[in-house]
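The chain that follows stands alone, in the form predicted on its own, written as structure tokens.
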Amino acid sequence: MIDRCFYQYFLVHRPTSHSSSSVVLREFNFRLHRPLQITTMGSVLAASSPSPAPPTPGGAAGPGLTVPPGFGMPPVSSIIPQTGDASGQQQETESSLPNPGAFDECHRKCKEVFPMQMEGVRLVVNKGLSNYFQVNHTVLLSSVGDSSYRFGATYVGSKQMGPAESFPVMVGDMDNSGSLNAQIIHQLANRIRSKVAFQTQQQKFVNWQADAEFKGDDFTATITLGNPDVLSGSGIVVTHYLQSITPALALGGELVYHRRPAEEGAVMSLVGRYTGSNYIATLTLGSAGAHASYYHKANDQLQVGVEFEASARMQDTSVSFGYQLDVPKANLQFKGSVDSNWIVGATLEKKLLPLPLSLVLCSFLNHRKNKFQCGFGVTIG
């Protein structure tokens, strides 16, 4: 029988439109107070300081270890095989199937249109010390949880692997209680990328995980090892595989194996994703439940997404609708959502150009529980 710790991986894997703003992200829970999530290397963290080598931030944080506030996630380009000068090799490259990306990114586009919940007042100050190094300070004042201060740092190396990728990447942050989250991402070879992440809780080592991702011309394979303990014979192994069947259709699967003293178990799920000219439809089925999402880009200003989630363990289903409206001329972005549990949420982000300053307003209302939460954030740098 798979224990509760094992099933928490699938509960964290379920994207919700009203999760906290400290990301998501796609992943199971080993933590004591803050989760360390097992993910694959679908996204690469980079500093948001102006730099010719690393890209400027603009993407939302992905699944994985909790990203320090203020850090962005640039798009990770697929590895493009080199082509020769011969016409036969060029024709073969043009007719080959594209790389489908990482397994954990199948539902990412739909999740990005949903607002992220924030409560209290948050102040983030980013400071670029060089083209490769950045630090940030985050102060959170909350009336529901504990107020905290976090110091974070990001280093992006000079090994250029593409127009939007540089390695190695090292990201870490520590709060006022001494708890540390850190991860190191590196491109070992042209097609192999690795990540090592670890977490401490009040000066005590808690969790660690190691990922290895191999990108082929038309497939992506990933293996993740979480908290292995040879002496006690415990640990978790997660494998992902995603294959392009046609230029629009990709199929894959996930296998999670868990072992600890006196018990072990395995769970498998399958995924299918169809990508159109302006929409993406994805379906994930497994013994833990089902997750379906549909993303549609109506135009350059409006994007919408619909998610359906069913949990076999919790015996619960939910449907969520979200949208994102961009007004480039006003440097304004608005996100809204509503789900079948009668939770309505919205965020409004305004960039005060040419100042390096942005303001965020957030509000969520749970009609069933008659609970209201609101937040205000300021980001400098």
Contents of the next structure:
Amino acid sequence: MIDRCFYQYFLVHRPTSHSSSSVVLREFNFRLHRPLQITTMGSVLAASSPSPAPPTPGGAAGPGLTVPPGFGMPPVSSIIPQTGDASGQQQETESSLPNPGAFDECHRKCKEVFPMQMEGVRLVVNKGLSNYFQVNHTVLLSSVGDSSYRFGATYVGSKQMGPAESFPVMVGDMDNSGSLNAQIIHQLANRIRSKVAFQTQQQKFVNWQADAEFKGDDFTATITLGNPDVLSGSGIVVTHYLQSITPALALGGELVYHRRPAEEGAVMSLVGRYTGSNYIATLTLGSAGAHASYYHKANDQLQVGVEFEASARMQDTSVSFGYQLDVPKANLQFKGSVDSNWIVGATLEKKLLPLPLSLVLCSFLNHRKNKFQCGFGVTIG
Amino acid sequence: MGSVLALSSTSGHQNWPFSTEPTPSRWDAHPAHWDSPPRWERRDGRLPNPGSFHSLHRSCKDVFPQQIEGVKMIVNKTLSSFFKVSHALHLSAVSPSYYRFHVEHLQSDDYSKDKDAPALIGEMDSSGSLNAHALLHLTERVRARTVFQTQQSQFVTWQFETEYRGNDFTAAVTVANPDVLKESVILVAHFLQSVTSGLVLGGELVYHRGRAEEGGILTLAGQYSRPNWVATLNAGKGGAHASYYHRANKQIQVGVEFEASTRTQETTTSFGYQMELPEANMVFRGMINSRCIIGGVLEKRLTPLPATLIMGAFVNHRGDKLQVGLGVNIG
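Alt. form predicted in complex with its partner chain, vs. the form predicted on its own above:
All chains and molecules follow, beginning with the one already shown.
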């Protein structure tokens, strides 16, 4: 299993991550700190550290919320005030049921297996200025779009919640065209974590949201308020709830309510996740479509993922198969994927020891449209 | 220089980055089979043979990185000491992808790769374009070369060259695209003479004739070489081409090139360097241009595998374009 490192660990020890860091934001991975009662499941999931997901899970993108591509944000989770009796239930549930994790992380394990598409030349320089502060520069020379320079800074506070978690976490990212990406994540109380995020496209705000997540003993409840606009009376409220039924099974739901001056609506979807000894199967069903994913860890080196997505809005379905091959001796990680859209892609990531250098080669081929894209990147530090 | 360059077998500037002309279907890495070793390596008291006219600017051009785009995989297989085969698969975003099959048959296995070797070379594309070269040593001093190139089913080049290598001079005559029906032909005559041990002077006369017009262009060439550097100049009515090659040390080679063409009315200056790191099995070539093109290509041998990894990128700042290429050579 890939050792996803939290950023404080990242600052101090500077591992070169195998993470498929997005162009816009470095993915920040929280190692969920659970008290010692864990892992009767003995599953991969227990020790997994979920990484940030886009704030709008599949099918829940409301009409007012436009997330520019690549602007992924860490998961948002918050309290649900509506299910007041759920909090009462938690005293009756057995204490051996583990916390199911964040709602957005359900499909994460499978998605991480797939290669991330990149093109052009990318140079990333990470510099840790102190134990708390880290800075990164990204230069992207693109063959199809615009080239850009991006400057990012990360601050990790000193409120220690566990061996690998510290709060508050402040992440900011600025583009050469002035687009900003900013997040603040803070642990408000023992079980409540909150996040505030802003995104601008040059000078215009496209995304501003706040959320709060409550982690119970065996459930997680989250509420997110997205793009609230008092003046025009619009906004999006997303509530998530995920409950462990058995040590392996977790069920939950998501309710998205969006409102604009002219219309309002709600979308609901249900989620089920079953974790086996070396596999995780997840299913999301809703009025906006279905999303099923299966993740299988064959051995220490090979992980496989299969994903099925159906969208009612776009009226199409797609199936993807991906695999990840780790060769730690060669400091190599290879990800490949095949799609029902006739897209074949692969990514090769190699750490060039003893330099603190990491090389990424990537190429994607769309057979149906006869389009080809290749790129490589170097990460320093 | 326009018409001469079209005939030249060196692939220097036709494949120059971001050229608007379609890439001609000839192979990129022109083998230095039939050009003699660099002049400064031959010191036997007498004036050495100056080599062929095409290779005057070769040492400088070799320093510059080759344009690379998309993903290319080349598998070379040596079937015997006479016979070599290579498969090339190229996936590209800007030009059509192709598979190319390349065959080399050496007439004799006495020759090593970088000496003049009589050979038959053929290359076939997945679209049907053919590239065929035949180099024969008729006698010890006389060589003949035949080139056929087709673009799918249409012949674009068919030329015949005869070269005589004297003790200290080289004379060559080339007949290119002779067409009896259209009454057109291009005749090129080259002459190079070693004047001193470092100085070579010569000239090229191009006569072209079509149905409607005929003309001749005379170009004079001079090359001066020392153990560490070579300076070459071609000047004529068609333009000028000057190049300077310098070998700084075992690892670094530098080249500067200046080209001016009266036909296209433009000039270009390029600066390139090549850095070899044999301990790291790596060769890096970089280039910067007066057309605001910057490029670099890195080649690394992946020992112990018989594979070479090539990564390169070319940026045209003026047109704001980027070309990225990856390649793997196996065998």
